[in-house]
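Read the single chain below, which is given as structure tokens and is the form predicted on its own.
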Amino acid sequence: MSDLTIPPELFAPVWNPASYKHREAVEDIFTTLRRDYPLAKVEVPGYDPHWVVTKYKDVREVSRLDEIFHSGDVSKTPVSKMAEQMLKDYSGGQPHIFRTLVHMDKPDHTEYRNVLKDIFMPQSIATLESSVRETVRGYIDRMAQKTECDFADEFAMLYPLEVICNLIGLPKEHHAIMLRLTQWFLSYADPDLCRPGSKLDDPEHQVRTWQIVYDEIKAYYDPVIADRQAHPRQDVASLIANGKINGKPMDERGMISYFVIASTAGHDTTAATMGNTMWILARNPELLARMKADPKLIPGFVEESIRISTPPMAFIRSATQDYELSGRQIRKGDRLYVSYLSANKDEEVFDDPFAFKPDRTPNRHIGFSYGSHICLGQHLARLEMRVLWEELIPRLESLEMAGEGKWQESEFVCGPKSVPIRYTMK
């Protein structure tokens, strides 16, 4: 394998949120990296050097070896050296302001995951199908009253939001608050979705914004926590508020961060996948016709939509010891940019990887990550998407784009922010 490093000018757009409004251009960069630099180092000015892990087999291996490749020792997203120091200043020496499941390593990761593990197991999620189906039918009925809508804004961002907020136990009138806070947290660099007043070209201001969002989420959830500790209910909020870690109550940052991961990741990534899938359907009438003719394809259709979309595009890990990966020597302390977006388009694993094939078999994508950090909410997300397409596809008689779709500007979790469609429905 070549010992060449990745040219910074080739890779730098991957870490620029604005690049993702041109998604195909970013995908082209990863295609080049898989071919010419499948596992190589890059040093973008102002950042620490990183190994860029683009191949499916390497991404799975790094994701599986939690004790060798830690999740919590450095920032999970690419931040400059200056911004990382500011994060530590704000968080009391930690590399993150938030401390969610994705920021943890064992044994903490196991302990925190166990707090909600049972409620998100397949058998528990299956009991939600009737209520989830009722929710999605309401959105479809409202959609049927019109002939045009922005599917991303009016449907995809709202339906999974309602499902997870109901599970948490939040009143309907507060769902919009969660959407706003999610966008300020995950889409902090998008000019349309960021917190008002954000200075997108000022790293220090961005770090302050994350702290502000943390404080606002804490201000919202503090009374929820107090209520559930005094009067527990059958909801996720009660499980988190009364959760025990090593037999003791969660610390404040761990508890607030748990609410963050539940109320943001619980809908944003699913919404991104739904929006992108509708965009694909609206541009491919033959795909819609095929799905209408054979509804048994819907489970495979859902898996393919997850592979194609891969909204959580990458995480950064750090090596706790020397390790040889695909013939390259990773040293203790090295950082690795682990690209799930690239792995899910690996030509050695997925035939014709940019084609949407609802009957793709096997489809061992890693859109929910891999190993012990696999997404806790994966079964809920699959249920929400399956029920959506089971209910919506039979009612669609015609479908096309009604304007130009737009991607979020985000280098972390990315999906469409606008999918204008024109349609007729039964």
Second form
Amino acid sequence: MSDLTIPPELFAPVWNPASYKHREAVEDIFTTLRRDYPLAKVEVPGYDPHWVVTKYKDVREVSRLDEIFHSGDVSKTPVSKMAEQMLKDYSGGQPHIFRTLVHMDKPDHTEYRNVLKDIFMPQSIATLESSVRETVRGYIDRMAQKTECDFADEFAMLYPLEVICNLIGLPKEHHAIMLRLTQWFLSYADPDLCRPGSKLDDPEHQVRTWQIVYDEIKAYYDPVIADRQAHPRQDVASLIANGKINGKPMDERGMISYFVIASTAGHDTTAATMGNTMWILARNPELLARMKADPKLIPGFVEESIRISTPPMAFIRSATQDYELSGRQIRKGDRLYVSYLSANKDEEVFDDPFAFKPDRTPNRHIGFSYGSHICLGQHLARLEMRVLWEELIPRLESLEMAGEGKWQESEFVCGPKSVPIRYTMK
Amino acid sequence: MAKITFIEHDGTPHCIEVADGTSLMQGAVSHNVPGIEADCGGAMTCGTCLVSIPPEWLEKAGRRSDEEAQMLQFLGCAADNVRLSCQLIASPDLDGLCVHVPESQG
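Next up, the form predicted in complex with the partner chain. The previous block was the form predicted on its own.
What follows is the whole complex; the chain from before opens it.
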């Protein structure tokens, strides 16, 4: 019988953004947790107690049972008790500043998701292939004019940004604004990417930064919303601006939050996976040679890259009733830290889980989560990554790292911030 | 309540009872029927809960909605008897139905 309580000193680095610059060390913690504390509680000083859900089977079960394990009742990311109180003060009682799909439960979640459901269906996304391919070819042509670049900074962070901003309906000159706000929001603790002036050692800075992001997104989108309400176009901005919830217009927080999630989660996660995958390729010439020899492996390569990278690493849920999970008694009100990062490396499900195998079969990873909250943009993300590698791999003649890569310091959504590469291209 | 048998692509049968008004997918997932992955939990966005049903049950199973038909067309499942099990709702009419899980979901 494994232990019921995780020593806080073993777990605490998982919630410290700075730990993630040494990603392997965090992965090692989860390997230990899966072995010795597969489903156990941790009490980190200053935080409420949390169950830490590390096993694939348990993560799927919690994710699937979305009426038992709610998404909207407590903060989605680990915040101290003090920070959660601040969130409530800012938002008028909610444990979040944003009220996105991620923060909702049924029936609201279904209503809000339906606003963009059709446009993100696989059959709709498939119609975007030629334009996405054209976009990525532009980036590849520019890359081919040089022999070195920072693939994270100059390519991965820009290409999915351009695709989603085009889909939302934002002019090219505004894409950089969205990138900056995304980094302030999702990389709030990284010294290179955070909001200038935010104090990383101030426990209130995270909440304050999120409020500033909310206000800036609102300031940016208010005129866009007015324009699309007056003159709807064929774009995501028009769908959100005119979206109806139970037959009525969306409230302000719901609408601004929808723009937040579309403009941030719509590219940052894909960028993280692309950057990490290039880092892996640049250190692994046999993998590049294999992919060049057998392009049919690319869809499997994409799935494996998502499993290995798992950019949104965890979300927190809370129990609405008592529930027995893998022999543990979860009580009503308990919080659960649900780790997709850990589940996707579960040795009982994925043979040799840290090896990158483009032909891994089956590969039922949960990098897009699982159940009703499964990533709305999953089919777009897959398309962007497939056409990237289909276009880039055949043109790469040589590839190596040109320096040390760097991970973002982020405990929530994490990918590399720098992947310097040297290459020759056709 | 409907007794539904799911047959894996290797022939292994799983007979379960599904409460009226709930989908066959929900029944399969809560009974851990292998091959019904149902990644999206019934939002009809993933196409991972496919089953094929015998032609004589097609009428009782009800017609596909336009959305379901589009998804199946996208997945390349043109045959009339292929359905998304999240869209098949249990009722006494379906009691005794036997469905096959395709090899692609093995």
